[in-house]
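Just one chain follows, in the form predicted on its own, and it is written as structure tokens.
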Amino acid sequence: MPYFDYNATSPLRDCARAAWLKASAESWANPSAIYPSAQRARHALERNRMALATILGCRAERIVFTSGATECNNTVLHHYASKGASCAVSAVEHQSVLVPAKALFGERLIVMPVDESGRLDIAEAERLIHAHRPALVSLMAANSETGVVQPVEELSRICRAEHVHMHCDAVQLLGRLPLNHLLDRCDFFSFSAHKIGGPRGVGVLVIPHKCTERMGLFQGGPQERYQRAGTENLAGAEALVAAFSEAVMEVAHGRMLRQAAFKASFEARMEQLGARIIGRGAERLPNTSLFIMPRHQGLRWVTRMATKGFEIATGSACGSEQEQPSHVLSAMGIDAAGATQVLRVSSGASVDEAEWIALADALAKTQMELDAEENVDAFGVILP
């Protein structure tokens, strides 16, 4: 069944579950003891920090693992709201960045607004940043609904030129385009595994060089330099060197830039049908495409694709399942009836052009079929 919600999560890659497994039958002590087999396990965790930090381009001591992203998330706007501090975020930061940011700061959040193509406005940004001066900024490198890249370096140097500290929610955007030094730009970085093909559970958290702080949710271990109490968790940790180093190459190579001639092609076929186009304007990722379908609601159009072996979204996973608008949209200005006909598609690597194809061709015909189902004309007009 072709799948195109990457976005989402992605395959396990094969590299990912043999890492694991192997981690998992020679390096199963706990790498806090201190026999031997433990500290074999040790060497191996320190092993893949410094490969991870390799890749990354930082120092190995500013890699925590963490359960994931939204573990990171949550992480760093804790620690500035338990200091009292204010915070702000973009309109459209992944809900583990917006929902917590509200219950933690409530008055003390400061909600930075985006363009209609979903891009931050860098001036307003840099006014609301210069006249409350909040303690830490959150802006994610590339959204999840939209694909659209945000500003991050524009807004890096404002903030250090305020003496604020940011974090970067960069899961989209690892393993689909280049990092290009971000991580240089950023106080705080965080992913997940499971989007760029490695095991769900398993994340990291990059902290500013020589943090004295303490940092972590858990509390009560000395592990992870005492910012992540708790078992560490190996096996994961391998996968995720083995996943990402895999999704770095596939970068560097362009396979990620192959997806995204695809996408143009696809595009052009969805504008033939009235689809609009969201984020058009910006850059976005090459993988990710958000659309307004001329008529009926996308839940129609996911379920009827998926009886022809399509496995597309309505918008980001973690807001499917609820019955309001995507606050993206609403911070883009699109209204409450053009969100429900919203589709999402997002592609890997291994994703050919003959699959974007299939797709096309896919919602061109549930479209007529929708439409004879309504009795809807070809301008849309219902008739008697």
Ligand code: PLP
Given for the second form:
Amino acid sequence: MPYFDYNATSPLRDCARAAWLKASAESWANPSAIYPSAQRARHALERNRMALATILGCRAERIVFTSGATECNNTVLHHYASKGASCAVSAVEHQSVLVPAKALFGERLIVMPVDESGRLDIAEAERLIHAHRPALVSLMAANSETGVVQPVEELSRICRAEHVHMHCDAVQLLGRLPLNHLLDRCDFFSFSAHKIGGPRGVGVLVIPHKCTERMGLFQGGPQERYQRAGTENLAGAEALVAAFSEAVMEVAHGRMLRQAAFKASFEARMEQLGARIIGRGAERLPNTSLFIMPRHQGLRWVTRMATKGFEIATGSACGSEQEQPSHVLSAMGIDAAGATQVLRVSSGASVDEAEWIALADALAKTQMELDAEENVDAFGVILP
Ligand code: PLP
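Could you output the structure for the form predicted together with the ligand, given that the previous block was the form predicted on its own?
Full complex below, order starting with the chain above.
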């Protein structure tokens, strides 16, 4: 079944599955114990930390393995909230940033607006940071719904000048675009394995070099140099590193860029059907397209497309059970009616041109069917 919802989660890569099975069979001992099998597990964990540091372009000491990006985001926010500090986040952050930020900081939270293309309004962000001097600023690298790439580098320059710490949720950027020394720019980063072919339930928090403070979201053992309590998930770390290295190679070899070309032809066809592409004017991830289709509700499209064998989304998977329109679209000024007609498709490097063409064909056919069921013509005129 053609799958076009990689931003929600992605199929497990063979290399990640093999790494997970091997580590589970051979290195299942607790890496914190001292007998030989445990020491071998400890050695394997540190080898993975080093390999990941090379992939990400940072020091191994900065890497903390976690249960996923939701934990990473909560950890950073919790740390600053527990100091009584204030915090600034963009209005289009993932729920795993926005929800805890609102709960933890309350009135000490500053929300930075985006423009109509969904990109952070950098001038307004600078003004807010200068006026409020938050201790922490959080900006995602690329938006999961729109694919819009955010000005992390520009904001990090402002944060450095204002002596403000910066966190970046880079979940959707990794494996889609080059990291380009991004890890030198911010203090904290969140990554997740399952968006790029790794398993669920494992992620990476990157902390500042020589960080002496303990993050301590969980109370417990001294694992991960006191930064993350809980028995280490070695098999998860092995699989994450295998997936990250393959995904980063795909970007380096231009395989992800091919998706941008396939997507461009796809979007041109959607526009012929009357679609409005969201974030059109901004730099976007090569694999992501979010668009408003005319006349019919997003949910009707998604269910009808599923009967044709295509799996697509109405927006973010996390929001699909909510009745409220996406906070990302509201922040971009898209009205509630438009937000219910939105569709998102997101691909991986192995999706080929034929699949994109078949997707466009199926959407065109679905539009004819839905129009016929509602007796409207291609201009939206109700037929007698
Ligand atoms: N941040 C972004 C931008 C995401 O897209 C997601 C996944 O939906 C998360 C964080 C949460 O990641 P995880 O599923 O690893 O907790």
